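Form predicted on its own, single chain, as structure tokens, below.
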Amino acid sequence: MSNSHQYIALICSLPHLGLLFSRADVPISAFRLKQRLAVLAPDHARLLRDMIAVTDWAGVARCNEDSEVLARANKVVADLADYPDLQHLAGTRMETRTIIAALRRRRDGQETPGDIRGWGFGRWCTQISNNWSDPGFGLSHFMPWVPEAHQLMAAGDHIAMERLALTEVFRQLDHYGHTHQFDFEAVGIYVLRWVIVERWSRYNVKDARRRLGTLVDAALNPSNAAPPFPLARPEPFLGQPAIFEETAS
């Protein structure tokens, strides 16, 4: 079978996602995603590894110093150069990785963004070093986004923070996914998008928990009774999923 036949066979053996958001499992795991993966072509299976390994947040959780991250952002979105909307995804995908990274450091006090190019990816560094005290770094009326995440931020509202994050994510993705229906580009965007629903059904289940435990000690003791729904920070990187620490050739 040639490889165009066999990832027409594989996006249709793929089951739909959804709605980000509109459910709380994942339709199809990580299991079954990888066996499925496992007609990929080689190179195909590669750069699909590496692109995930940079824009999700357990890969790059393993790097030790920002400028590891950026050295390997930049060969991944040279090495997409023959799928230009992978290579696009990829890069926003950092860039927006960027501006949330300056809203936490100007929360947690920064007062400036200091060598930006060293910790930083992409098109809006200078706006983001010329901006630093903008809320939405100069970059509002274009992505609105940015000063709801300011405020967000700023109320300590982390489960809603990542939503919006993840919202963000989602909207590329959708954008690009409308151009690809049978092709290695439709492929990594279906597994893009898996991750992130696959993501956040773990945010659920923690912070479904979270809540039921909340609820049993404060029946169990009235008197020490916190707020039937705290508000916790997420864990900053969940588990990688077990497809991508080999994904099959």
Contents of the next structure:
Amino acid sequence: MSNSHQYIALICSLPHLGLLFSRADVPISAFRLKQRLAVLAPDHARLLRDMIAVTDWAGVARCNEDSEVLARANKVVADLADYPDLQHLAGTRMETRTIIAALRRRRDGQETPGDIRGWGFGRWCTQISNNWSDPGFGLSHFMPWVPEAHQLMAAGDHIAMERLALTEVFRQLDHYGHTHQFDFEAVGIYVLRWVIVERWSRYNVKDARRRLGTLVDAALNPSNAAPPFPLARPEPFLGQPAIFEETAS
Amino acid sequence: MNEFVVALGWFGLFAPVALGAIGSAWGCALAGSAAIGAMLDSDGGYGRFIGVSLMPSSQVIYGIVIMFSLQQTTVDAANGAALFGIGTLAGLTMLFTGIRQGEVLASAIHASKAKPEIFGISLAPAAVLEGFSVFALVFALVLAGSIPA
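Could you give the coordinates for the form predicted together with the partner chain, as opposed to the form predicted on its own above?
Full assembly next; the chain just shown is listed first.
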């Protein structure tokens, strides 16, 4: 099967993910998705794995230093030179993460950005640095979500903040997704979407409440401290998405 | 010179079949790949996916009809150029519409998998392309009647 036919068959075998926040579960499991992605050429599989590892929070959580994340991001962006849209998407995703990191640092009381090149990625580092005291870092006129995110962070509304960030990422994916239907870029965009939908589906109010109760119990009665995280599902932000666990070698 | 025109005439005579076959093969392969992929993600309706994926096969049939309508008792300098012009252009039409039909059918299969209620309407672009093939077929037949024997 030639490349174009292979991608047509692959894309058509993947279920529609729907709108963000519109469903509580993922329409295809990690196991099935991994099975379907097995038809990718080795080079494409590696590119996709690297891109997911650097754009997904779970992949970044494995890095101990910001410099390590930046080095991986730069490498992935360079490796995606043959796929400009995926390259832009990965870069834009890292820039979004830089803006959110800056918002968090400012919320935590940091008065200056410090060496922003040491923890930030992309085009807006200088802009953020020069407009540190501005709620939108001087980006509000074309990124209206930034001042909104600032307000949500200040109000401590973490769920709304998470929704806003994921909506912005989904919007970026939609922007590039409209121009690709049956090619490697379309597969990459689908998997990036799947990772977000899968992550959102793992958020569970009951689990969170139970976990909070366990943590409070452990803090009040250290002697009775049971395993602190009796979660039925894996902790969000920790661990690589399951589709890439075995192939990460 | 006459031999060259005769050669062009034979080229034009078979072009609708050859180019139509390439277009049909290409289009069916594109739409067939989509149908196979869609079957992996569906619990039923396999027949309709495979059925629409065969739609581009009509181009080679039109090509065969055009070839027979262009067929002459002899191919010579008097009719070689006409056979070449009509046959080659009709064949290119079949080639192009076959490939493009395969692409729009792949999109239709993909879209109707997510939203089954649009299955019928999603075939409209493919039907329009089929119409263009039929235009080429009909007017090739009309012009074939005026080729000097």
